[in-house]
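One chain follows as C-alpha cells, the form predicted on its own.
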Amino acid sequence: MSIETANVIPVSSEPDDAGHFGPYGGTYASETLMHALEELKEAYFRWRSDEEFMARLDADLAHYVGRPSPIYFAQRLTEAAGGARILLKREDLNHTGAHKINNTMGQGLLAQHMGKKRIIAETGAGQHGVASATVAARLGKQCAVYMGEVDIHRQAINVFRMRLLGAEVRPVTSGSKTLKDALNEAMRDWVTNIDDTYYIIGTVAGPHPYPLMVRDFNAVVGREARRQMLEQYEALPDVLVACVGGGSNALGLFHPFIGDAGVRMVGVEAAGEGLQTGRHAASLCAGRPGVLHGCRTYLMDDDAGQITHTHSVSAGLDYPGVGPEHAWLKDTGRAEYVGVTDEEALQSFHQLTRLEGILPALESSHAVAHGFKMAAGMRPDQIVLINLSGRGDKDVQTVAELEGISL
C-alpha cells in the first residue's frame, strides 16, 4: 500500500479511565484484589512515563532480547501462493523464542520497581511461562508458573525449560486442565499473596490495567514493523495477519497501524475441528459478550452462562475468551477475525518448514495459513505481513504424536 494513499481512521484505541474499550474491558474483580489492581495501575502510569525506566527497558529489549526482530521476505512461500508478497515479522528470533519476552521484560522491571520479591504467571503453550521464568531468574526473584495438566503433557519441553530456569511449575487439574484453568489458579495465588507477589499476566485480557499494559509492552513489534516497512519497502503493508488467543501478539502488531485506513488487520482464531462442531477456541467468530477473568469481552459459554471447554491443537490459542480491545476492534469493524482449523494449521506448519526452513509455532501456523490464503487472492504488487509470533521447537512432540511418530 502506497504511503501517499494512507488515510487516517479516527478510531480511538485507548481505554477510558476505568479501562473500557467501548463496552468492553473494565475491572470485574473481587474486593480483595481491588487494592492490588489500584497499586498496579498507579505504578504502571508512573513508570511508563519515567525516562530512566523506559531507557532501561529499551536497553534490555535491544541487548538481552535481541530487538529489533527482522522482517523477512518469504520468497518461496510467496511463489507457492502466486499472489501478493508474503513478509514475516520474525518474533520467533527473540530470546526465549516468542513475542512473550517483550511483555515479561516490561512487567518484570515494573515488579522490581514495586518491590515485589516473587513473580507468578499462567501459561498455555509454555512460552509465557518460559519468558516469565527467564525474567525472574535474571532479576533474582522466586517464580511459580501455573499450567494445565493437559498443556504440561503437550508442552513438556517448555516445562523442563521453566524448571531449568528455577521456576516451580504448578500443575492445574481443574476444569479443562488448560490455559483458562491455569489463569484461575494464578488469580487465587495472587489474592493469597498480594503483599510480596507480582502477577505477570501473559495476554491482553484480565482486569484493567492489564489489557492496556500488556498491549503497550508488545506494541514494540508494530512500531518496529511500521518503521521497517517504510525503510525497506517505502510502503505500508496492505494486510496485517496475526493469530489470536488472548490476543497479545496481534495487538502488539496492530496497534501502531490502527489509524492507517489502507491497512487491513486480520486476527486468526483457532477453529479447532471446525466452528460448526463446537470444538474450537474462536470467541470472536462464534462467541458472545460476557465477563471472564476480570473484564467484559467476547467469550464462549453455554445457555446457562457457564464457560465451555475449548479445543485447539495449539495450547496457546486454547482459551475461551479474548482481550477486550479485540472485542472493540471487531465491533467497530476496524479489524476482521477469522478461524483456521487444526488441519489447516498443521498443513501450514509443514509448508513453512519445508519451503523456508522456518519452524513456526502451531499458534503462528494459524496466521501463516490464513495469510497464505489471502496472498493467493491478491495482486503481486501487494504485501501481506504476518506476525510469526513464535518458533515451533516446543510443538515438535505434539506434531509427532499426531502423526504417530515416537520420539
Given for the second form:
Amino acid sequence: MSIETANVIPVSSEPDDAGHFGPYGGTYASETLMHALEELKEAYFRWRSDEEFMARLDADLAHYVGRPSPIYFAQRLTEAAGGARILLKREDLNHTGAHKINNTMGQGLLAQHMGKKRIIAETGAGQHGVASATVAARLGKQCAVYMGEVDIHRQAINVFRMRLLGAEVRPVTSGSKTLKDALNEAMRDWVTNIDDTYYIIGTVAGPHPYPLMVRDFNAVVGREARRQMLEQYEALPDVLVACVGGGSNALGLFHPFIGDAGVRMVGVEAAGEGLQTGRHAASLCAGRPGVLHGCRTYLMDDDAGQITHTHSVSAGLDYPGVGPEHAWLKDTGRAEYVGVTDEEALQSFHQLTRLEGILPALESSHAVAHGFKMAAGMRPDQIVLINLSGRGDKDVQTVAELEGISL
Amino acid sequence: MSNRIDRRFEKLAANGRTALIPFVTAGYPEPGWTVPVLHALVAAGADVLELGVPFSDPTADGPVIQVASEHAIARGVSVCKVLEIVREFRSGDRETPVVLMGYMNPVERYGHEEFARDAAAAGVDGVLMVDCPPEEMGDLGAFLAEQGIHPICLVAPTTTEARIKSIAAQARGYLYYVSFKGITGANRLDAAALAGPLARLREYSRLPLAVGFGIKGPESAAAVAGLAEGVVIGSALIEALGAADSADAACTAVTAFLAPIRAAMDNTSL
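Alt. form predicted in complex with its partner chain, vs. the form predicted on its own above:
Every chain and every other molecule in the complex is listed next, the one we just looked at coming first.
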C-alpha cells in the first residue's frame, strides 16, 4: 500500500494498569507471586524510560544480536506464488537464530538492574531456552531452563547448546511433557526462589506485566520493518504474516503497525493434523476464552475446563494458550488468525529452502505457507511481509525423522 | 452473612481448640471413596474440610497434589462431580464446613453464576481460588457473596502491608497464611518464624488465621497450633491416601494419619 493510504486509526492496544487488554490479560497468579510481579512492573516501567538503560539495550541489540535484521525480497518465492511481492523479515539472522533473543536481551538487562543472580526460563522448541542461556552466560548468571521431556527429544541440538552455555536443562515429566508443563514448573521454581531469581517468560503470555513487556522488547522487529519499508519501498506492506504459538514474534511485528489501518495483520496458528481432528494448537481459531498461566485469554480446554493436550510438528507452537493481546486483537477484528497444518508447514520448509536457500524454523514455516497462499491471490503491486522468526537448523533432525531418513 | 465456617471457628474459640483442616483432592484415589473419607476425617477430629477441585495445570502445587489431580481428572472428576460429592457428604453431615480449593479455568467453564448457585445448593461454605487474587475475582466474588459463600484468601510471606490491608477487607471465614515461599508439600516449614508474620496479620484482620503448606505430621501441626487458629494439612495426607486399595482402607489410613495430629494439637492449643 502507498504511504498516502496509510491512515493512522485510533486503535488502542495498551493494557490498563492491571494489565487488561479489554476482557483479557490481568494477573491470575498465586499470592506468593503478587509482590514479585508488582516489583517487576515497577522495575520495568522505571527502566524502560531510563535513557541509559535503553541506550545499553540498543547497543546490545546492534553489536551483540546483529540488529537491524534485513527485509529481504524473496524473488523466486514471489515468482512461484505469482502474485504479490513477498518480503521476509530476517529474524533468523539474529544471534542464536530467532527473534527470542530480542526479549531475553531486554529481560536479562532488567534482571541485572534488579540485582537478581539467577535466571530461569521455560522453553518449547528450545529457542527461548537458548536465548535465555545465552544472556545468562553473558551476564555471568546461573540459569535453569525447564523443558518438557517430549520437547527434549525432538530438540536435542538445542538442549546441548543450552548445556554448552552453562545452563541446567531440567526435564519436565508432568502433564503433556511439553511447553505448558515447562511453564508450570518454571512458575513453581519462581515461587520457591523468588528472592534471588528472575523468571524470563519467553512469550507474550503470563501475568501482567509479561505480555506487555515481552511485546515491547520484541516490537523492535516491527519498528525496524516499518522504517525499512518506508526507506526501501516507500510504502507500507499490505499484509503482515507471522506464526503464533504464544505470539511474541507476531506481536513484535504487528504492534508498531496497529495504527496503520491499511495494513492487514494475519497470525498463523498451528493447525497440526487439521482443525477438525482436534489434534492442533490453534487456540484463537478453535479455542475459547478461559484462564491459564496467569492471564485470561483464548485457550484449548475440554468441557470440564481441563487444559487439553495440543499437537504441532513444531515444538514452539505446541501451546494451548496464546498472549492476551492477540485475544483482544482477534475480538476487535484488528488482526485475523488462521491455521496452517503440519503438512503445509513442512512443504513450505522445503520450498523456501530450495527456492531461496533459507532454511526456516518449522514455526516460521507456518507463516511462510500462509504468506505464500495469500500472495498468490494478490496483485503484483502489493506486498506481503512475512516474519521469518527463526532459522531451521534446530529442526533438521525432526524433518529427517518425519521423512524416514536417519542421519 | 455468617455461615458454617464462622460458627465453627466461634465454637472452637470458645473451647480453646485449634481447627484441624485437612485437604484432600476430590476423587483421589477413587471418586467413590471421597465421601466416606470426608466422614472419616471428621470422625478423626477434622473441624473444616478443604476439598481440592482438580485442575490439569496446578502451578501452585507440588508433585503430590499435581499427581493426585491428574489421577482424579483421568477418572472424570469435574466441578460437577465435586459438587455431587459435597451434596452427598452434606446429606450425612450438616455441620462441618466445606471449602473448595482450586484454579479458575474449571470454574470459568462451569460459569461464575451457576457455580456460586450450585455450590451453595450443594452445601459449600467457602471457595479458595489459588490463581485468582482478590483484585481479579470480579463478578465471581459478587455471586459467591450473594449465595453466602465466603471467599477464602491467601496471604503469603511476600504479601506487602498494603496488600494485607486490601485482602483483609475482602476476606471472609478465615485467612489462609502460606507458611513459606514455595509450593504445597515442600519441606521448608519453620514454625518458629511464623510468630512475626501472624502477629502482623492480626493487626489488620480479626479473622481466624489458618496456616498451611509444609505441615506434615503431629510435631509440625502442634508447633503451628500454638500460633494460629487453624492448621491445614494436604500433601502428607494425600500421600497417606495413595496406598489405599479400597474405600475402607482409605478411611482407615486417614484416621490413622489424622488422629495423632489431633491429639498433638489438643495438647498445645492457643
